[in-house]
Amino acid sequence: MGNSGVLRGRSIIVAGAGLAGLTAAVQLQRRGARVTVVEARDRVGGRVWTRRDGFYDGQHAEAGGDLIDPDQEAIRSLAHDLGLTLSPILRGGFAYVRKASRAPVIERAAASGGLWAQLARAAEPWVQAHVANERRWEGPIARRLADRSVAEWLDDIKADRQLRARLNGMRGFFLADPEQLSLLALIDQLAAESFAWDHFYRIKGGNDRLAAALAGALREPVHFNSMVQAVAQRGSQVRVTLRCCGGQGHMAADAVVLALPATIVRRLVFTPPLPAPQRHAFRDLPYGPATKTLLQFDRRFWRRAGKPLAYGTDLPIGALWDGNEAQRGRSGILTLLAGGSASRDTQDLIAKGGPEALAAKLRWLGAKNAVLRASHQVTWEDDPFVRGGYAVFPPGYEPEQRAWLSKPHGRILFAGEHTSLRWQGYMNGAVESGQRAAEEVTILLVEARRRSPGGTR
């Protein structure tokens, strides 16, 4: 739908000013739409946030999204379109780093290619079935995968260590151990058509730009401050109920795009409500935990000739990276991720003995003689507007629940990482997410004008 008048005339609320949001806002803005989102925090972004302050040598570093793969085409475009420069890092690709008895193990898989080439092996029956069911998610097939854990298939197959602690090592990427992550979760990730990790990009000035040059674009300024409450359909309208900073406060449009995580989708009233299998849909779907920790150093000791720049480990700190390495400066940033139990494991590290209990874990990276000069912590599990790093598909999860994430209500339309069938726990689902949620719009109030009377073919 590219025609820029299609929706003149036409209001529409989006509620979230994170990517996905902002990407629906500006094209149905484009498209003739007077567009108003509403934003529960005083920024944009939701969980793309770039940190500045407190840092050294005017450096930066990621709390939030971070990383950009190199076959994510949508958000790519997106930067390319609004005169953004990616900057190519991590060249190499994650090594990983098991726990020893002395210290611990560094070994250099070919990227992190080598070990999804080894649980594909590994699962190779499964993911033959999975790709045959052509990864739906439905059927048989898939509610057999979805019923199990990842650590009972482990158990199935008499996993050795090495390959449990290696699964036991990715809690950075699926934000839970195998003790909570469905297999099918794991065995579409390996049905994927490529695992192009040995290079990465990120948004050069900080990933926060994209958000910034997005709301930039928008004729009226985001609201902030306003936390969606209650959505009310009746007719052609739809009803928005607000909690702002003086109270509470409605707006009404034609269509409302809720691109709100699931753990807060799931806390909003619906008038009429939301089908059963929606509801479920939502009310099942948990977000892994995850600590961000920042830590700038006065050296960046990890760049070390021959020797990665991003590991995954099963040590308590999670997985880590250089954080800045694009920046100028002698001082570097290195991004510590913890997910699922490691998430509180870091949280411990840091009451028991500050950012420099984590510094202390890091002596087989080289970290012995190099001072920290600056840290930053976030841990999104306690974070009122996420409540978790991103969606975690559980063992017991329906799979059919899965499509009715993204099914649009009415005239009230769902956006988010969480909504994305490829790309979900990513920046680049959250943009495709906006991207398909403004087409669901345009479509549904053009055929809505069309039927309407006087409407015109």
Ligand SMILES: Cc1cc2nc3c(=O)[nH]c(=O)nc-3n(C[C@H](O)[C@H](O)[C@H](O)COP(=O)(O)OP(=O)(O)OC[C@H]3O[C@@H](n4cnc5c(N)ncnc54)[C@H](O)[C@@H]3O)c2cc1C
Contents of the next structure:
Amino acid sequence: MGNSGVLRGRSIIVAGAGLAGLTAAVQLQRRGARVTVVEARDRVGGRVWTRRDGFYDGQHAEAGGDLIDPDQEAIRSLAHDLGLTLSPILRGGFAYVRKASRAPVIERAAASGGLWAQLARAAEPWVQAHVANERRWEGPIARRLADRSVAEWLDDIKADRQLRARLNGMRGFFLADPEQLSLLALIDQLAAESFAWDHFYRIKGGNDRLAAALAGALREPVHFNSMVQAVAQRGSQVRVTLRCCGGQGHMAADAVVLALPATIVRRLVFTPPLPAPQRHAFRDLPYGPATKTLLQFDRRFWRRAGKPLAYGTDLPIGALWDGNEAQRGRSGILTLLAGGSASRDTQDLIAKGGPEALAAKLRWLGAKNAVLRASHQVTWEDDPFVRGGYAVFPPGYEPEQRAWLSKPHGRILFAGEHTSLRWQGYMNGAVESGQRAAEEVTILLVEARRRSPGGTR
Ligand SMILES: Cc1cc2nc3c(=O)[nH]c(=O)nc-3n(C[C@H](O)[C@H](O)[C@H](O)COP(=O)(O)OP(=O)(O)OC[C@H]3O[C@@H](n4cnc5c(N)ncnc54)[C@H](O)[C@@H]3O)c2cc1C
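Complement to the form predicted alone: the form predicted together with the ligand:
And the full complex, kicking off with our chain again.
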């Protein structure tokens, strides 16, 4: 729906200034609505967080959402529309490094690119069944897959050590160990059309530029340090209760978009309450542990002719890649993403020996004489405004509940990475969900106006 002005005279509150909320807000404003964005933090971007402070040579790296896939059209065209440039990075994709008795062993990028193909082959009967079910998260096929963990499936197929190790190496992707991930989540990923992962993009100057550009397009500045606590609907009004500035406040609007993580939505008080299946959908959805460490070294020792720039590993440090490839300077930043149980392992290493303990684990990459100049670490499960990295569908999660994550509740609409079907866990999923929520609000309010006797509501 492209008609500008259809929401003139309408007021909408958007809760959450991550990519989902900001995308929805800008789209709704374009249609003429008065949009108020409330955000619990003192910055925009949410899980998109570019770190600049403390790094030498004016360099920066991403503590949250980092890599943009080539086939993620929504975020790529949004960036383009806002005048931002995408830098191509990590050509050749991810290689794989596995534990070995003496030193970790690197497998070529092409060989590990084949990991998805290897997995898809091993899981072929289930992939076919899921495709026959049109990738729906309902019915007996989905239920059977949802009940089993990836670890149980590996036992079922008597997987060899190599396949198990490689799945363990994907903790940085799923933010879950094979025991904590439902087979449905894995099969759904394998059944997606493409794995065009031989290169990626990031936004020149930092991914936070996308959030900043969206926020900059808003007429009303984002209300920071404003935490939604309750949402009540009465007649055609929605009233939001906020904790702000040491007290409590209220705002009312014609509709509300809750672009908040599920871990937060489940703590809110709804009047009238959410239907039971929707409550359970939010209640039962865990977010995976994720510790991101950004290590700035005096030189980019990992850059050597013919060597990959990105590695999935089953080591305690998790996955790692060149964190600022397109930036100038002799120094360079390595990004480490420890997902699932690796998050705890990484935190233990840091607690014992500081960031140097992580650097010491990189000898296999050529770190021997490199000097660690600066570092940043973020443990997302400790972040009170998200409580984990992103949503993980665990074994036993009722598959039919998934659709409830994005179902409108009267004039309350839901957005966020966790509501996306194709791109859950990605920035692209957040952007698409914001676009979808904006469409829903528009239709809802235009319909309401058409149905009301005076044509005003
Ligand atoms: C470590 C890590 C690595 C990642 N890597 C990638 C990657 O490489 N590529 C990729 O595409 N994606 C990646 N992601 C995922 C991506 O960052 C997210 O999917 C996306 O940013 C989520 O956007 P969102 O708007 O749905 O949620 P958020 O960004 O979480 O936005 C929600 C907002 O709501 C605010 N909020 C919370 N509670 C309240 C409240 N009560 N009242 C008001 N506001 C509140 C929060 O502060 C936040 O700003 C990564 C995420 C993490 C954590």
